[in-house]
Each structure stands twice: as structure tokens, then as C-alpha cells.
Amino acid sequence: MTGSESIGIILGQAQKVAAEAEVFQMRTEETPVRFETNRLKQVMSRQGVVTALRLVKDGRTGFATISGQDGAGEIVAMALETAPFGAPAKFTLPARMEYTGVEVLDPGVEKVSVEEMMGLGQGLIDRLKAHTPEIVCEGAVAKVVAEVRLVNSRGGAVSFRKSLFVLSMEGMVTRDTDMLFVGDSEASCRPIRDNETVARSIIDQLEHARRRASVSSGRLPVIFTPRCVAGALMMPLSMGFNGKIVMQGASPLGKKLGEKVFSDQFSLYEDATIPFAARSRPCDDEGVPSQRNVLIDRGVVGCFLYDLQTAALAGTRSTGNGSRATGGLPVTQPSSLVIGEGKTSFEDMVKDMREGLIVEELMGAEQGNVLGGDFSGNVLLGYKVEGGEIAGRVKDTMVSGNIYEALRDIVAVGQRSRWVGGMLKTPPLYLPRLSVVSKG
């Protein structure tokens, strides 16, 4: 039985017992090769299929998922069992609609051989070892091909294939009990043919961390590199713009639609239509066409993100952000996030600081009161700036602040942005004075 037949059968069975129904199915084939201690350790292959059924019975939502081929016969009964307890269904499933072609499939990904993937990873490791002979690397090269199918009882139907290619590498340099961790990753719907981007970034980190420096406790200006912006700021921002959290009254941005809350240098977009970006797609997991959402336009709050049910409850329209990544009913999640470029070069930001910090990785930043925008973390990788120059790596240092305050008083936005791990495209951000405590 092919995929389209099986989801059609499930939809048919569900329609006999429920007013509305929707069947979502994703098949994935993933081939990762893993490197440990500077050499190839494991070659893997993963095949899987997940089928999810959402139905509406007596006005309430029932839901079930099945992984694997078996059990498709049970899925309707399982979803029906949950419906009497389910939340009242406020959403309307999308009927037949046009999808503009968002490019997410490169047939070249499937054709990349395991040997080529091994070569890509090993080549990167050899290059890093040539720079720093004592480095110990661990990483992976992976290719993924996914096929998504969605049908619903209102005639809506969509299917597409998507490819993904990921290169990620972490290096560790140990001197006595002092450990330096460096790393970066790249992801795209297209094959990654060379290690240049990741190698450059990691070698820069090794260079900057070569010397040690100590920083004084107090309030210091701080530059967040793109990796740090992704690690420390994206989770609280994603929550602040989440329509559900806004509706619950738990987002500090809740009543600020149309108001200027951030610096006018700061713009943020959510965009699932960027060609070949790792998180792009023609439609979300509920069949709503992808669109570009302007979250912040020069400091002004532009919109919040919604899935179908949340949008209906809030009296607005879905922004195409229904995601099934949690394994339950669709919830609101951003696809790619893009921070607008500014006018300042990274070099000029550094030159501007008498004493300050550049933070590459802030460990634990997401462990505080994320909803309120607070962050506080250990500078796992960061450099002291002294008299406008990078002086060396700092350790035993914590940086704390609040994203809403920091992004309101932003000093400058970098003029060149880059992708971080396929999820965020951002320039470096030059933030105002943040609390720094250090053992020195």
C-alpha cells in the first residue's frame, strides 16, 4: 500500500464517525555518519513513518498518532477515544488551496554517497587538526529526505518532498583541567560540498581563544555573535511572539501590537519561504500556505504567530505556523527567523569598546525566567575586548540581562548576517551594558 492510499483510507474511515478529519503523514529517510575522536565511528540509516489523525466529534477534538506501518487500523479508534475529553474544536481545516512553490527539494542530496559524506567530515577534521594538532573533534554529516502528505475532510490535500543536509562539528582542546570547546554547524536543503564556512568559523574561535584574559565584574558592553544570538535570545523571543502565550496573557509583548518596544535598529522576520533554507516549506503541518511574517519592523511589534486553533480562539488567522514537532496536536512554532542587517561592521563594534565582552556561547541562558525575557548564563566561549582589540578568552564569568531591555537599548546591529544551524539568520548584535560577574 502506498502512502497516499493509506492516508486516504484512514480519512475515509474517520469521516464515517466524525464530522471533520485530517490525516498527516511524514516519511523520513536519514543517513548520518558520525565522527568521534577525530575519526569515523558510525554509519547509520533511519527509516520511519509517522501518521497523525485529528478528528472533530460532537464539537471536540480527538487525536492520535501511530509510528510505523502497523496499527493504522487502530488509529481511528484511538483518536475517537480521546475526543469526548478533547478541547472544543474552533478551527476550520483549510479546503483546496494553491501553494506557491517554495524550493525545498534538491535531488542532489539523495545522490550524495556515504563516501562523500565521510570525506566531507574527515576533511574538516584534518583541517582543524592542521591548525591545532591537539584538538579532539566530534561531529556528524547527515542527509535527510522527507515526504509529507496531508489530506482533510474539506477537500484540502497537499504533498511535498523535502531534502536536508547537515554538517556539524565540535572541537575540544584540553590543557590540564582547562577545556576549550569550539564548534559550528551548517544546514541547507542543498548538499554542502565544502567545509569552508564551518572550518573558518571554528578556526576563528581557536584563534581568539588562544590567549587568556580576565574581565572585571560590573556593567559592561557586550557583543553577541550570531551563534550567541541564536542560543540566548531566540527562545525567549519565540515565546514572546507565540500567539498562544500572548492569548494567555503571559507574553510581555501581549498588548504591544503596533507599539515601538525595541530599538528602531532592530527588525525580526519569520519566514518559511526562503528558498532551500533548512526550515522552509510550502505549507505548515496543517496545510496553511507559508508566508513571511514581520514580527518586528524597526522596533515596532508587527504581528504574533498562530496555528489554526490558536488563531480561531484569538479571533485572527493562522500565520502558517502550525507545527507537529511535539508529537501532539499542532502547536505554534516559528520556522526560520531572520534578524535584519544594520550598518555597523563587527570590527567597528570591537573598536568602539574600551572594556567589553564578545560572547560566542552562553551556557544555561535558557534556564532562567525565559517568559519574562530574563537570561543568565556562563560564558562558555567568549572574549574580552580591551582598548578596541580582542585580548583573549574569559572564563568563570556570568552575563545576565533581560532581552526586552537589551534589545530596546541596542547599541548597533552588524552589517553582515549569517545562518546559524539552519534556523536563524542574524548579524552580530552590540548590546548595551549588561551585568557581568566574574571570578577574575
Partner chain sequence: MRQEMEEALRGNNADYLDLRIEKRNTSHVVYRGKEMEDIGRAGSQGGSVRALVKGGWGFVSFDDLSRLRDKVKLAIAQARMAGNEKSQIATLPPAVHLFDGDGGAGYRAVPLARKKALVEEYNQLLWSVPRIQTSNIGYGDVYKRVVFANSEGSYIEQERTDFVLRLAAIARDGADVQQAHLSVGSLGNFNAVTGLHRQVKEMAERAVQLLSAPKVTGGEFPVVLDPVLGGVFTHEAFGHLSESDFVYENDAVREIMVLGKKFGQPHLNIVDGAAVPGLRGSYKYDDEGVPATKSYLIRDGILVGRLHSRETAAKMGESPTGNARALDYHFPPIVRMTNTFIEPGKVSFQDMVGEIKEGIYARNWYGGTTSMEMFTFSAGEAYMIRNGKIAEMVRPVVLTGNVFTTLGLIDAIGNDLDMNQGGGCGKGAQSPLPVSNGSPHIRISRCLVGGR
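Based on the form predicted in complex with its partner chain presented above, generate the structure block for the form predicted on its own.
Keep in mind that what follows is only the chain, not its partners or any molecules around it.
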């Protein structure tokens, strides 16, 4: 039985007992190649099918999911059993509509051989070891091809295939009691043919960390590299634009729509239509067409993000941000996030500092009042800037602040951006004086 036949049978049976129904199915073929302690550890190839049914019975939402595509009677019965306990269904499923073609499939991903993937990862490790012989690396090279199918009782139907290729590597250098952690990753819907981007980034980290330096405690200017922007700032900021959190009155931005909250140097977009971006797609996991959502336009709050249910509760329309984790119920999640580029080079940011800090990665940044925009974490990897030059790596240092205050008074936005983890494209950000505490 084909995938389209199986979901058609499930939908047909669900329509007999429910007011509305929707069947979501995802098939994946994944080949991860894993490395550990500087050598190949494991090569796997796995396939999976997840089928999910959401229905409306007596005004409430029923839901069930199964592994595989068979078992129409089973999944319908399970969904019916959950309906009396489900949330009131305020959403209306989308009818049949046209979808703009979004490029998310590159046939070249499937053609990349395991041998090529092994060479890509081992070549990266060998290059890092040539630079720093004592480094111990672990990472992965993976390719994924997924097929998504969605049908509903209002005639909505969509299917598409998507490819993904990921290269990630982390390294640890131990010298006496000192441990240095470095790493980076790259992800795309297209095959990654060389390891230059990741290798150059990690080697730069190793170079900057060769010397040790101590930074003063107090309020200091701080540069967040793209990796740190992604790790420390984007979770609390994206939560502020989540329509469900806005509706609950918990977002600091809830009553700020159309108001200037951030620096006019700062713009942020959410866009699932970027060709071959890792999180792009022609529609969300509810069948709503993808679009570009302007969250912040030169400091002004532009919109919030919604799935079908939260949009209905808020009296607005979905922004195409219904996402399912492993086939679960849809929740509001951003796709690709893009921070607009500025006019200042990274080198000029550094030269502007008499004393300051560059942060690559914060550990524990999610602690504190996240919804309020607070962040606080230990600097897992960062460097002191002294007299306009990078002086060396700092240890035993903590940075804290509030993203809304920092991005309101931002000093400069970098002129060159890069993708981090396939989700965020951002330049470095030169932030005003943040609280820095150093044992040194």
C-alpha cells in the first residue's frame, strides 16, 4: 500500500465518525555517520514512517499517532478515545489551496556516498589535529530525505519531499586541569561538499584561545558571535513572538505591536521560503502556505507567530508556523530566522573596544526569567578584547543581561552574516555594557 492510499483510508474512516479530520504522515530515510575520539565510530541507515490523526468530535480535539502506515482502524479508535479529554477545537482546517514552489529538495543529497561522508568527517578531524595535535573530536555527517503528506476533510492536500545534509564537529583540548571546548556545524538542503566553513571556524577558535587572559568584573561591552546569538538570545526572543504566549499575556511584546521596542539597527524576519535553507518548506505541518513574517522592522514589532488553534483563539489567522515534533500535535514554532545585516565589520567592532569581551558560547543561558528576556550564563568559550585586539581566552567568567534592553541600545550590527545550526542566519552583534563577573 502506498503512502497516499494509507492516509486516504485513514481519512475516510475518520470522516465517518468525526466532524473534521486531518492525517499527517512523514517518511524519512536517514544515514548518519558518527565519529568519536578522532575516528569513525558508526555508520547507520534507517527508515521510518510516522502517521498522525487529528480529528474533531463533539467540539473537542482527538489525536493519535502510530509508527508505520497501516492500522487505520486502530489510529481512528485511539483518536476517538482521547477526544473527550482534548482541548476545545477552535481551528478550521485549510481547504485545498495553491502552494508556492519552495526549493527544499536536492537530488544530490541522496547521491552522496557513505564513503564521501566518511571522508568529509575524517578529513575535518585530520585538519583540526594537524593544527592542534592534542584535540579530541566527535561529530557527525548525516543525510536525510523526508516525504511529507497531509490530507484533511475539507479537501486540503499537500505532499512534498525534502532533503537535508548536516556536518557537525566538536573538539576538546585538555591541558592539565584546563579544558577547552570548540565546535561548529553547517546544515543545508543541498549536499555539503567540503568542510572549509566548519574547519575555518574551529581553527579560528583554537587560535584565539591559545593565550589566556582575565577580564575585569563590571559592565563591559560585549560582542556576541553568530553562534552565541543563536544560543543565548534567540530562544527568549522567539518566545516573545509566540502567539500562544502573547495570548496568555506572558510576552513582554504582547501589547507592543507596531511600537518601536528595539534599536533601529535591528531587524528580524521569520521565513520558510528561503531556497534550500534547512528549515524551509512549502507549507507548515497543518497545510498553511509558508510565508515571510516580519517580526521586527528597524526596531518596530511587526507581527506574532501562530498555528491554526492559537490563531483562532486570538481572533487572527495562522502565519504558517504549525509544527509537529515527531508527528505530535501542532505547536507554534518559527522556521528559519534571519537577522538583518548592518554596516560594521567584525574587525571594526573589536577595534572599537578598549576593554571588552567576545562570546562564542554561553553555558546555561536559559536560566532566569526567560520569558522576561533575561539571560545569564558561564562563558564556555570567549575572549578578552584589550586595546582593540583579541588578548586571549577567558575562564571563570559569567555574562548576564536582558535581551530587550541589550537590543534596544545595541551598538552595532555586523555586515556579514552566517547560518548557525540551519535555523538562524545572523551577523555578530555588538551589545552595550552587559554585566560581567570574573573570578580572575
